[in-house]
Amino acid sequence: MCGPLPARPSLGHIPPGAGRGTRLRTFTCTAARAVAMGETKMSLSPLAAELNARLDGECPAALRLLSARGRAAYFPHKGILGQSAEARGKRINATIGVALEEDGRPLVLDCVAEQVELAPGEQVLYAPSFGKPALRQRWGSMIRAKNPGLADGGHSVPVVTCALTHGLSIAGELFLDPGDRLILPDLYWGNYRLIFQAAFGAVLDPFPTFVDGRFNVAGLAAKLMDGTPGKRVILLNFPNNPTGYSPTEGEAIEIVRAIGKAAAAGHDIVVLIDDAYFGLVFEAGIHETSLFVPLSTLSPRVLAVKIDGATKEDYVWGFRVGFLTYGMAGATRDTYSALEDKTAGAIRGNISNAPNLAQSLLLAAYDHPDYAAQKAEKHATLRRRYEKVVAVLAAHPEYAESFTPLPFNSGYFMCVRPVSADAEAVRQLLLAEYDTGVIATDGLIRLAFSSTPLAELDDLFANVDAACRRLARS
């Protein structure tokens, strides 16, 4: 067994001599705080009750983890949707909110049917919260083709979400409460300021990236193992953004060492596995495969959590459709039916479900015939971008002398630092005087070769290298 569950925090209290200003203000925040942490007296919902009573008797590690937006989640099988479930094949049918034609073909207008190949019922209806169950199913047998090692049935079935930014959102939801520390590496994606700490309170933890040119495991280590035992949330990106890093092989051994020892020190932890560029790996000894697969049956105190999707991996950018997949060490498919069912209860009060039409898409591309073959072409082109960065970068060792190169061996970016200039200074200047355009964050430049065509990357390094030189001579 993993321990009771925490204490609650205090609630605090009013100091006597507080004005009313202040006891107002006080009452606020406290009263928010004790209903983001379920501290009402508000009961939790029969269905969540039960969902919670399945974790703790297979998998209590899972239950301690789940905020308290995430043990008061769970889907409303008898609820208006259930109830058309069970409608469906009937001759009459009026149960699901969507208009139909009289011989029962989804109304739709010609000039929407029109512009795709596509039942209008592959278009416009309504998608389940959970996903299409095809398309579930297809990509949880893609992840383990993509990640040799990881079992059938050693994870849950992929819940859709509205691609990596609402899954992302979805698992802060259900294991974030405000004031929970959230441990990453100090270069990460700005957006996650939006996600986890502006949206749900969590307090960003982070650590420094590198150290000596390589992940700094101690330093994760360090925040693992920081304070009394108890919940630990991770975030994990690889292939990083803004740096394009992934670990190497020993370096992944290691990240999932650290995590286990912390796990074997009494901590629960979840780790949520941002793989938004899961597959852009473009040099040798480089970990390919998701931290998800030796995670996912570390200890039964480890959840892990991989948050990925179509979006980088198939250049559907547009199209929003990501998923939501559980691994633990013990957990049974009861266990991973429970997460089901509260992951998918989260987005149904939140977006509903996500667009129909796309993952119908995925899935007719999914079954042509030159899918593997065309995916391939497009991971050579980024691989071809990434090799003439390096090679860019070895023919002009004079640009040292303005900016430093980070670390990089992977996705879509590579960033650089400036050795006498300011980054967002830089930027100004290339967009003025240039005609070119970069991102400045923290102090960094993150250049996307991704989307820069293969001739334009030498004037690209060379435009960034005069603004830096012009920068410091000023």
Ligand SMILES: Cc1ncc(COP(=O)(O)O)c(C=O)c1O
Second form
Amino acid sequence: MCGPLPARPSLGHIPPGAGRGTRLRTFTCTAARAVAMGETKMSLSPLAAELNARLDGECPAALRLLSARGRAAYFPHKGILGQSAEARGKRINATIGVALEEDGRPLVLDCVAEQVELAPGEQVLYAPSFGKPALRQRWGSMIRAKNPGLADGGHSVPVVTCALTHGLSIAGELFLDPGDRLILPDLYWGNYRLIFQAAFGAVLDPFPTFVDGRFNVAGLAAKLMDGTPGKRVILLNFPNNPTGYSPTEGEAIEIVRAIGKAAAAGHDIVVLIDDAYFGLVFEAGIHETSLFVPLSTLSPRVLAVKIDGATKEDYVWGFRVGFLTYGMAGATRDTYSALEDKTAGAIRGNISNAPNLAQSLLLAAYDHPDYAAQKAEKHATLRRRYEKVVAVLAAHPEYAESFTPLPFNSGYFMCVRPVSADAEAVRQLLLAEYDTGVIATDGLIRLAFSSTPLAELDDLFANVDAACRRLARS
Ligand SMILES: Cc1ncc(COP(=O)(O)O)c(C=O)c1O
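Okay, that is the form predicted on its own; can I get the form predicted together with the named molecule now?
Starting with the chain above, the whole complex follows.
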């Protein structure tokens, strides 16, 4: 029977220690009440209750930050996957849902297998829902190498996602209930609307990205402190899409300080750190490492979630390999493994696992002796384009009559704001008469220097200037 509408399920529904045994706890809301609460009727498996109890014991804020779906998530270690793992190496193994030849090799079409120099098992068999163990370890050591100050054991083992969009979506599933505010700068990747708003009912709550040409830390702080102490979810993406901005060293310190202050004031904060363009910083004095480093040790009330991957870092957009990694002051291996289980469980119930072939190819590439040198070469290609953009703007002060560049120093993109023309009209005119394609978004024109040859950059800006001038006149 449905009683009065209760508060959202909170810790109160999951007392510390609950589910350590086999007790099945069930949310007994009727559908109507569930809808009003923005939740679906959902039973809590004993395995989920056990993970929740582990989190509650060591990192209660991590439990408080989970959504209803996040609290219900668990990994079925004793299910088909676990039973298959236990049967590995047995003479007769009738567990796994793949087809094998008479001699036990994967049954594979030659026309598929001959395309790549990897053993068929590394191509066509399932990868674990957590991701290939060797790749998870490798990515963990790679993020430590790229982020000095990040300690081994100071973060979870990365869980492999089907690239960053999927990692963001899994984070949305685990941490956002319908109606939850997602605090983020107002210049953001438009797909966040589909990922967080359309799919999970979160309310995007943006603050102006820049004030006086600087990152608006005060805007972030105001959003964090707005309202009574409770759950806060922030999304930070540097280098940023669409602006190509990363904070200065000073701004990075201020951002971390603002989040620390909000935690000290009693807020529980989960920070989703979208590191899609990690490493593509082209100016001195810009914060190069991930905000995950300071945030992962900031406070027992701050859960840092690093969402990153090979997509842009290793120039493999279609491979669909990303990672989700947690860091929180006070978290132990046990806390992290509970969060990893919830993450892998969400993945298991969603795409089951990320492509084995792409994970295998990346592992092989990371072992390649020329990996670092080749990566540096591609970085240099993008840096040359960035420097060319800076030079073009410096050489053409008259462009200031047509458009204003927004601050940029990193990533794939930069944005300009037309002075008196409509951005969408500029885009249309560029397509129709200048043989030029750009993105119009939120009154801005986004220019991807990442995909524009060096030799075309002069013309790109000249065309944008010409189109802005014509539309300003008309
Ligand atoms: C800021 C940002 N995050 C995430 C993604 C998604 O990356 P992936 O292709 O790995 O899903 C993109 C892709 O454009 C992006 O710009």
